[in-house]
Amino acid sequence: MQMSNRISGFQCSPIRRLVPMARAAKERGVHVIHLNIGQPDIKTPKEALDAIHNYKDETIAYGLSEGEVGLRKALLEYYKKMGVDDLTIDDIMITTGGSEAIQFTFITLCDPYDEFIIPEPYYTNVATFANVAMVRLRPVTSSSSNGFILPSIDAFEDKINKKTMGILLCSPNNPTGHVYTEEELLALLEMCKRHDIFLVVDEVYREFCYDGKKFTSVLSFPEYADRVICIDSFSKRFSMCGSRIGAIVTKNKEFMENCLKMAQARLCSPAVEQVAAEAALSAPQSYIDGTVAEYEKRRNILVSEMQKIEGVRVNMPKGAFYFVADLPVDDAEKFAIWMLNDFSYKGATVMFAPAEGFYWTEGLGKCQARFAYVLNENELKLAAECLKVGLKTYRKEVMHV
């Protein structure tokens, strides 16, 4: 039967589309090391789990479309602790994950065929969110050669036209691990003010900064508050990916009033998960500190081991828990499929995300891959061994070099 032209134009997720091959490998008895997806193995805070176990309401009822009051008040206190103390409860809307927050933002700001500028590589699902909203992404390409720093302001201005509604960033960045500096954000905000457009920043990894790197929130520029939209989420910070609780934070009242129309149409975000999210915010700072220290250790292990592999180029990421590596292959997706279908070492193989799907510009990222260092030390060391042997074998047997 005929499917819509709209859905036919969507791409399958490069993070998840090789899952059937991974499942088949497991059925053959191969241990698949999942570096393809940002699913931490760190435990969810006990406070959040206890809140679920102790849930006493006899009916799981509809909640407020903008999110439960208790959770939004708890988020106000959380933002105050990070130095943002001029927000009110009405500046926060709870969403079904950060994904819905981005979707709502596109639909609220853009008419069909309006445009958003985005540095590439970017979080791949943004392309789908844009397609659903009939928004065109205009990429500005960052480079692995300089650690994926923000491209020049001139490169952004060259993309601006009468259809441009905003710029979308992710900091710390998924997939590159770059953390945008205060200077980079300020330069973008000044440009956005000149052109009367929005700056939207996905900050879901804000706690995860390494080597003493300072994180700067887009919410910390009150003079630009009317054109700033922050996307937030509980998924990574508290290892609650399946809870699907996120937030939109902005002082732009007109935007929030119109965004509420979308929130009301989907009724409400998950009720029990909001109870868990509020409880998670009461977890001690030691939980976050320990998590950050663990990810920094894992980063150091995987990056250092991969930098030893001949032909592999990896920058040291400063945040989040991902990096993009240049691989000495003809096609990273072809190599990924071969690793799952035809290779194992010590009974194991590695699953990663080919990076081509993280670019809007056709042809870019073909020999790159995104790796998520979310597993324990032993798994990461074995993954690096598998990659080293796999690359050598693939280049000899498939590429004949």
Ligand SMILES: Cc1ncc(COP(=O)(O)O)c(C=O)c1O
The other form holds:
Amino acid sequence: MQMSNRISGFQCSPIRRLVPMARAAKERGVHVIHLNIGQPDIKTPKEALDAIHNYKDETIAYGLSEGEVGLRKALLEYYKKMGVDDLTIDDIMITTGGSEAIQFTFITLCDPYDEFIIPEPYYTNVATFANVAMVRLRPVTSSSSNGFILPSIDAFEDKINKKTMGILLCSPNNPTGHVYTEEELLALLEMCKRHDIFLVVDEVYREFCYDGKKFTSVLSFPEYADRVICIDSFSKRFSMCGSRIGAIVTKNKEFMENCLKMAQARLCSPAVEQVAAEAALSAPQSYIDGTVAEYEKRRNILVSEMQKIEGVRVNMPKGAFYFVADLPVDDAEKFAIWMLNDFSYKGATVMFAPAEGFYWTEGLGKCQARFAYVLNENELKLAAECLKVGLKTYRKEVMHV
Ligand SMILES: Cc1ncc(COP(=O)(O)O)c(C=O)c1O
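Same protein, different state: after the form predicted alone, show the form predicted in complex with this ligand.
In what comes next, the whole complex appears, and the chain from above leads the way.
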């Protein structure tokens, strides 16, 4: 039986494809520390869980394709608190996770073989979403040597051609942890205006900014509102990844009208979870503040421990809960597999995501890996110890250096 040619060109997620090896390690009794995936261990707000437990409807019915009114009204209030007060509920569409929001955006804006410019490394699943929509990604490479700051505007401008429909950013960034500044966003918006293209910003980690760094939302530039699309999600902010609730926010009416065709075809986003998401928005500010403080502490622990390991280069990330590290290995994927199949220290090993799949440009990221600091302090300390011993052993026994 034959599969499509296009599916064979899709990648298996570098975040998940080593999972069978992790499972086998666990079956051998090895404790696998998962730094490969952004699955927070923080509790979902009680308000959201209570809403699920108290759900009274006797039929879980289809809801509105654009999302429930109560949730969209609650989101309006949330954006108002962020300083964005010119939205209406018609500017918000609820999606089945930020993932669907990205897919809808590509399909609404692009014909097959149209192009989107994206700084690399980028959130790896975007490559599959682009493949589904038959959109070509045109990468602009950011570098670990300067903390993955935004490449120059000229580098973006060089990639623009008649097929370019927009730029996709992620801020705070997965996988690099970079948080784009107001000046960086403004420079990009001016360029987008010059070329009449869209700026799409994935802000699913909006609250996760550290060291007192100020976050600037792409929604806070009213003069460019028509070309701005914001991708949002409840997954990370409220530790409710499995609920699959996200949103698209834009003041561009034509975009919303067309995007609704996709939303109508998939009928609606999960109904009970929308009730939970609305309730999550009523959680006290202390929930978010506590979560962010916890991640900042975890970042400090894992980054400082990894910076002590010989040959490892890590910049202190400013946001989200990931960083990309340069590792002193011949091939980060080979090392990741070896860590799962052939290594343990104190009964444990570490799983991380090799970074090559976060780049479009072939050959880049081969000696880099993405680490997610979503586990508690003790696990992170043990993970750093495992990595230190693992790297030393791998270099000696496999690389013979
Ligand atoms: C940058 C980024 N965008 C979107 C998503 C997808 O989130 P969701 O769970 O809302 O689909 C993720 C998930 O890890 C992410 O890291």
